[in-house]
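The chain below stands alone, shown as structure tokens; this is the form predicted on its own.
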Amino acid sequence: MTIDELTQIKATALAELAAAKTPDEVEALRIKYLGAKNGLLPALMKQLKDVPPADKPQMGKELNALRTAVTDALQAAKDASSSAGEAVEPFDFSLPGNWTKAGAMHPVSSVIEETTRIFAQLGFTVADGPDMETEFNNFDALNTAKHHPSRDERDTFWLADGNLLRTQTSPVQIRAMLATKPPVRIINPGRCYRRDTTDATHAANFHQIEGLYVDVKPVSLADLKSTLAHFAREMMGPNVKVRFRPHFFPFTEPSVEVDFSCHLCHGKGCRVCKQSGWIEIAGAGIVDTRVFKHIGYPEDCYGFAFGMGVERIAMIKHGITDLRHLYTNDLRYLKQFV
């Protein structure tokens, strides 16, 4: 075995690989030159032990160069033979593009955006706050008694450091009043967390939109009623009716429950409104003066507040019977509301 012989073998191998046209021809040449049993290069490597010691370094270098050249040429021939058998389909550049349909908002996000737009017409701005809250912001400042059931660990997600996952978005109102003097006119959409068993109308994680209007000028229940009546007409249509019922909330006095007339039966009674003709939408009332006292507001402040569940509005607006359908992320279901 000489260097000239190796040079001749290299030239022959490269020429044969360049002439190979099919994968079978390439595979046959691989076996011929690199096959473990009868391959030419493995046989030459075995003969290296018979080369005189003085010539071994140079001969070993040439053998490695030969192996590298054959391996590279073999890969190139394999790629060329594979692509040669692939049929190239003609492409008509005059055809119109195949556009993907744009996505759409989730029903919950859509309700939040629409509500924000409606209250923006009345001068309300959007305020936001953290999901993890202090006990003061979530309960104390809102005039919630120490013995109130909502403070129980069976109802609220308490954290090890004494904070909690907010049970309502009302703490954002406290944060806004602590940071800003009257007038304050905000809505605060966001997530809330309660230890509720998930069923058709309840979930441990849900969304609320609450609103607050505070001023040094007198603010009455009539202002609250006209504000929510405007929202009802904009959200549900011009024919919707609004009903206010006495209620109790720790942070408002007087307090009311707000009902909208059922948009499906128009007051006649159906399964959605449970034959009553009305659907409960929100809780509201005049801000209790003790709330102002807790946060250091002047005594001559006036205001109203309201809060509503986003999922409930989405369910009523779209006729959804089970809240869980909103969170299965099944596009076949959600596409109905695009």
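A quick note: this is a predicted structure, and the numbers were derived from the prediction, not measured. We call the rigid core whatever largest set of C-alpha positions still superposes within 1.5 Å between the two forms. Numbering follows the first chain given and starts at 1. Compared with the form predicted in complex with phenylalanine (PHE):
- After superposition on the rigid core, the Cα of I295 moves by less than 2 Å between these two forms.
- Fitting the two forms on the rigid core leaves the C-alpha of A20 displaced by at least 2 angstroms between these two forms.
- Comparing the forms between these two forms, the C-alpha position of A76 differs by 2 angstroms or more, with the core used for superposition.
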Contents of the next structure:
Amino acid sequence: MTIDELTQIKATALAELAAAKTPDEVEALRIKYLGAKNGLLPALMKQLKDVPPADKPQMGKELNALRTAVTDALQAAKDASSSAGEAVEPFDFSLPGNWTKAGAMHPVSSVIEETTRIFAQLGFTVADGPDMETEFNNFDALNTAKHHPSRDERDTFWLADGNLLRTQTSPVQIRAMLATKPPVRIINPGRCYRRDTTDATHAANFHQIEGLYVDVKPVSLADLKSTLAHFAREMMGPNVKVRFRPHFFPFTEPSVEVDFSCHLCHGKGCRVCKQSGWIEIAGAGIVDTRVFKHIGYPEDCYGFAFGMGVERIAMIKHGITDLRHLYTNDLRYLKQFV
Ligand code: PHE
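How about the form predicted in complex with phenylalanine (PHE), since we already have the form predicted on its own?
Following is the full complex, with the preceding chain placed first.
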């Protein structure tokens, strides 16, 4: 073994490795040069002990350099051959994608979202309130007499600490007014609770959307009606009309019940409107000045308020005849409204 021989081996090894194209060729060269059994370099290493002592240091150094050079060249050849093997296939952008169903909104949620969007166009912002309320916010401040039947244990879920599960979203009127000065323009979608036995049109847990507009200038029933008429047309269709019927609520004076003309039969009479041509949607009215008094609000304020049933709107919009379908969450049923 001479230095010249080692130089020669190195040149050959590097040339062969540079020419190797496939992973198999590279592997064959690895075995040829570094293979533990019959590899050339391990064999040369073994011969080192026969080299005359004077030449040993020089020869050992050369051998190590040769092994490093071959190892590096092998690694480089390996990287090049494996990436050459993975020829990148051109991506075909015209192929149909992999579809995953995104899911859809529940009819109750989509009515809430749609309503919020429509009132946002009129400058109403969304206010919030808790499901657990004080008696003051749910009844007293809303001018509800102490003996009013809605306070009865058979109607309201009272809690041990004297609070209650709100029976309506109207307490959010109180919260919104206490939080800001007029003008106030809010809507509040939320859950309500009443001790109702569940049937096709009642549930102990349901949703309402409350609306409140309070200003320091006069606000009239005409403002209320035009606001609700705009909502009706946006929600149900451009030909839907609104009518008011006199009613009573402790916190509005005058009070009305609000009907929309039936969007399915256009007033002729059908199954959804029970042949009347009209569908009851909301309670509403002009805010009673006594409500302003109860919460220490300026008395020269004016306002209107309304409260609509979300499930009701979802039911008539989609022709759902049993409210319980909205809560059993059978996907086969709910998928129809996507
Ligand atoms: N809170 C009333 C109800 O649940 C509806 C309503 C809201 C009436 C606002 C007037 C004003 O029946």
